[in-house]
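Let's start with one chain on its own, the form predicted on its own, as structure tokens.
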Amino acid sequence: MRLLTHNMLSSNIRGVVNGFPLRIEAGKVVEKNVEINGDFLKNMFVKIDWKAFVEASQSMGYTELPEEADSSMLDSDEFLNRFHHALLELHLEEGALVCPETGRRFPVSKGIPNMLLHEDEV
């Protein structure tokens, strides 16, 4: 699962009001590279919860990322190649996605996360 991906789950269990960002405990993270694409970047910056992509990509053990970001930095290479790896050449290829409200945990298998919830969470 790409951190693209995890910026846009949230927890949907019933009565669960805060369920975005969900935390991330990574078992296994792999790299997997992937042409950059400056354009699809620029369009995905302003769709990104950046606090959360810093934890998140943070818990993946990535630390490259400044803990503030704005549009002006768009225009540095460095600063669009380390978001770029952090978007999507991270992956969590095992562990799980915490609901920040509840802690129930979401596991993470193959890089597939099962956000399936249980009858009484419904």
Given for the second form:
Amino acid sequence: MRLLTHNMLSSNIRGVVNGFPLRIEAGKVVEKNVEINGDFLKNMFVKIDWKAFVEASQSMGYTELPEEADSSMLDSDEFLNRFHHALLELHLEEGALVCPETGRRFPVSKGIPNMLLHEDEV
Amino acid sequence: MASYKELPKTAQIRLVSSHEEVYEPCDDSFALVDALLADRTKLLEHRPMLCMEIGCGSGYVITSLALILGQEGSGVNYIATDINPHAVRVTHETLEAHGVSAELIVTDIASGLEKRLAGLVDVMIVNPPYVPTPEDEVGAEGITASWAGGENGRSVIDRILPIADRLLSEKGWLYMVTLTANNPSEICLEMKKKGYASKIVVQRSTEEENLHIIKFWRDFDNEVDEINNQSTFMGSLLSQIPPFSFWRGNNGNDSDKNKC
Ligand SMILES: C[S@@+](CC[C@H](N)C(=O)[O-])C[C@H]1O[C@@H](n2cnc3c(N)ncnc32)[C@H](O)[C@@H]1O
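Form predicted in complex with the partner chain, following the form predicted on its own:
Now the full complex is given, and it begins with the chain already shown.
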């Protein structure tokens, strides 16, 4: 699971009001190189919740992102490279996503999060 | 061999992984990929950023889409979900065997994504469980969930439509497989109420089923003549779809549903 996906995921348990962002428990993190595409990053930047993104990247051991970011930074190649790396190249391979409100753990195994709920959570 | 020189445009069956509890690519899967191929040029010009498949099964369709549209370097990212954990694992293997990737999530339709992914999906593809069955088979574990569609085969389809509406971007397109028994013309009318135009991209009749791959897109034109065009269009769409008839299957023949 990439941080792009993490940034789009919320806890889906019934009754949870503030299910975003899910806290990352990182077991195993892997890096996979992918080709950079500036247009994609620029378009995606406005959709990303930056604070959640920075916290998530830190919990995956990557600390090179600025705490705050605005769109003027997209002109910097250095910023784009870091944004690209954290958004698309870091993968949570093993671990869990934890609901910020209830503490319920959603397991991530072989890079795949399991968001299925138990009957009493739907 | 000559075919080795050509770039593969869709997933190759021999590279598609499998599992006894996972739906194998069938006529419906092939028809959906044929619809994507028929629209290939339009899809490339559409320049989607995020593409999503709901109910990815073996991964045959999302892999094909990734081969057609390209990967991150082309600015495209893919997300696929399935309620069956085996299916998501098999999809992962199928993607890997073709050297492409997608983000995979085990979830019910798009549960967990509905808030933050709203309005971001440019292309959505769905081959839903569409076979009319007793309601209690819907969403059952394993392979049953791949075809069990409840009354008129509409139970899961009717839950997917509002979620698709929520997730699709303004320019978003939805490609969905339907069976005549699902009453596709009614599905088109439902979607029209939500502001979507629709078109049959591929129609295919097999011995057992009559399949339509329908494409939906948001229709922003409110001009009078557009509405007129639209109603003629709906008229022609309705006449393209054979009258609503109930699916007549042999009872107890359910295990065949996974076989082509
Ligand atoms: C007809 S199969 C299609 C599989 C594959 N996309 C293909 O075309 O070959 C339907 C798939 O949808 C999945 N499915 C059924 N109900 C679902 C739900 N509520 N949420 C997500 N996936 C679901 C099934 O597990 C199955 O893999």
